[in-house]
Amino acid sequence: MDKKKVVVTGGTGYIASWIVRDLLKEGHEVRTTVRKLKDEEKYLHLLNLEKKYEGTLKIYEADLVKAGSFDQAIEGADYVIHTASPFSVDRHLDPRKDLLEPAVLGTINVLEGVNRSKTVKRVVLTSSLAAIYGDNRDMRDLGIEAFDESMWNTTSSLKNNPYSYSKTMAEKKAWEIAGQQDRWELVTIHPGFVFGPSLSKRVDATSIDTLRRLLSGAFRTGVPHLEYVFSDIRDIATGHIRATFTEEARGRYIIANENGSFLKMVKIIKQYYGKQYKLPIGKVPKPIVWAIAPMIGLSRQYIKNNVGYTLKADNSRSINELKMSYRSLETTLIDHIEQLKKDELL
């Protein structure tokens, strides 16, 4: 493969960080943004990783939301990437102010820079399985077996799954800047619940800091029965190297694969580590999950809309036109659990 030069926004994020030590590996000259550069411990791994393979990094400065801060970074580049955006599910944050407008305030100032650098051939956008679904039971509602690429999240709001409703905006905004020019193409790919082995020993990552509460024992008195579609981080880090240079690839990508549950997690965790952890013993019925819900921190909304509800997504796209195959849960799961470990994380 001939050596490019790849923008990555937000490399110091959990998945971000996966798609820079790929293209490290792969040779090619990666740029990416952080928001201090005076915080070098927080992309020390990143430093590492360029020691460790045969591609070049340079590392910028730049805030989601103040315009033309990512246009350094962007000049003369061949291809953009775009990860950074704020995830939190923490019903004390303002949904507006800490979600929605850092999600597409971002998204629009990285465009521009595309718009204004004039070599940029190709946006890969990390959208999420949140701009496809609102709430779990909408697959019910719509009557469909699984949902796909050619739907979206009609359901959330600010009010209502903030988080997924950021995400959908911020998707809406990159299609309509994408619309309005001819130069360079964009591709989203869309995560489900995400797990795996991190580069770094940051635990502030939603889905890193879920996984230590389930062993710690947060949850030992059970969960509810919760689905979701879950994603290998180093699947996700291929599926966006792969829609980057994969010249054929066109719209929206699902990149996850086995669905489940915690309880399916629990299972799994206990054939490798018997009663190492302290895990859920069963599952916590839905009505008591209702009543409970503001104490630890859902909405009654939120549990009425997804608790009990089946869930699923056809990745077949992916696997079809990216060439994607996709590691099990079960293999996800112990990797993660292994890194954390070797990093005294647990």
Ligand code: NDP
The other form holds:
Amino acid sequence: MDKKKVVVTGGTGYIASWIVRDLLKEGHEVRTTVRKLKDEEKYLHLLNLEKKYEGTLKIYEADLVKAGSFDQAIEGADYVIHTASPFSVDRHLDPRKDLLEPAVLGTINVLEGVNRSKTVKRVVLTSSLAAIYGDNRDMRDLGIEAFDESMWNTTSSLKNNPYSYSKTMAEKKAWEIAGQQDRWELVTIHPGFVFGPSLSKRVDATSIDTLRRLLSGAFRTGVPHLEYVFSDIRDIATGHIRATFTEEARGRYIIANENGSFLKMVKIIKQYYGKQYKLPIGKVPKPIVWAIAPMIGLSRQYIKNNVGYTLKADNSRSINELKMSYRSLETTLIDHIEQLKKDELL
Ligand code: NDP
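Alternate state requested, the form predicted together with the named molecule (shown: the form predicted alone):
Zooming out: every chain and molecule, the one shown earlier first.
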């Protein structure tokens, strides 16, 4: 493959780190952005990659909410992979200021930079399954077997699943801006709940924090029956890179594989590690979760519409068009736990 200039936003992040590393491995010239260059402890893994792949990784400073912030990194690039966006379900956040604004303004700022660049041919945006569906029960209400790329989240709002709302609004804005020109194309990637080994020792990414809490006893008394569709971090990086370089790639791609719940994760982990970790001891019945919801930072509406419902996603577009093959949840979780152990984070 020809060597290309690819921008990856949010290089400090869990997902972006793998995209940066795989692009470098394939021989491309990578420009990545971090929120503050002075916060080197957030991107020690990038500094290591910078040494390993001498002269091919450049690190720029850019903030999602600052107009023009990404222009320098984007100028002269062939492709942009826009991954930076806040991913948090922390109940203490101000949903507008901490989620919606950075997600949407960030998308506008990056895409306006792309418009000014005159060189970018394609933008790959990290959206989410959260932009495809709002609540797990939507699948049953729609009478469908699985969600697919033709669907949009219509039920989230600043009050109900604000993170999902931020992803939906950011993606809609991206399609709107892309539709106003015809020099560059937009392709969007829709991961499920991502797990798998991290390239950095940071533990604040929601995926990493969730697994560490599951292992450390935070949910010891039990977990609700909440289903997800899971993605492996390495498959997510591959999906972004194939969506960038596959000439025929178009539209939206679900990059996710196995469905399941926290209970399925627990079963897998127990099989490998026995009693090593303080895993949840069972399932908390829905009426109890409903009763205690406000105390654990969840709305009763969320419990009502999500607990106990099956969730599935159709990944056939990614298999047919991006030639994706997927790791099992078992491989993902074991590799993730081994990385956490190796890095002394458990
Ligand atoms: P991380 O929290 O690890 O990464 C988020 C990235 O966004 C970080 O680099 C962060 O920078 C950056 N960021 C946030 N706010 C700003 C800002 N104001 N200015 C500049 N950069 C900012 O999360 P993930 O890697 O998991 O998520 C990356 C993307 O993938 C997000 O778009 C998320 O919505 C999406 N996604 C993730 C899934 C998952 O399960 N992990 C599932 C589906 C989609 P900093 O390090 O400085 O905070």
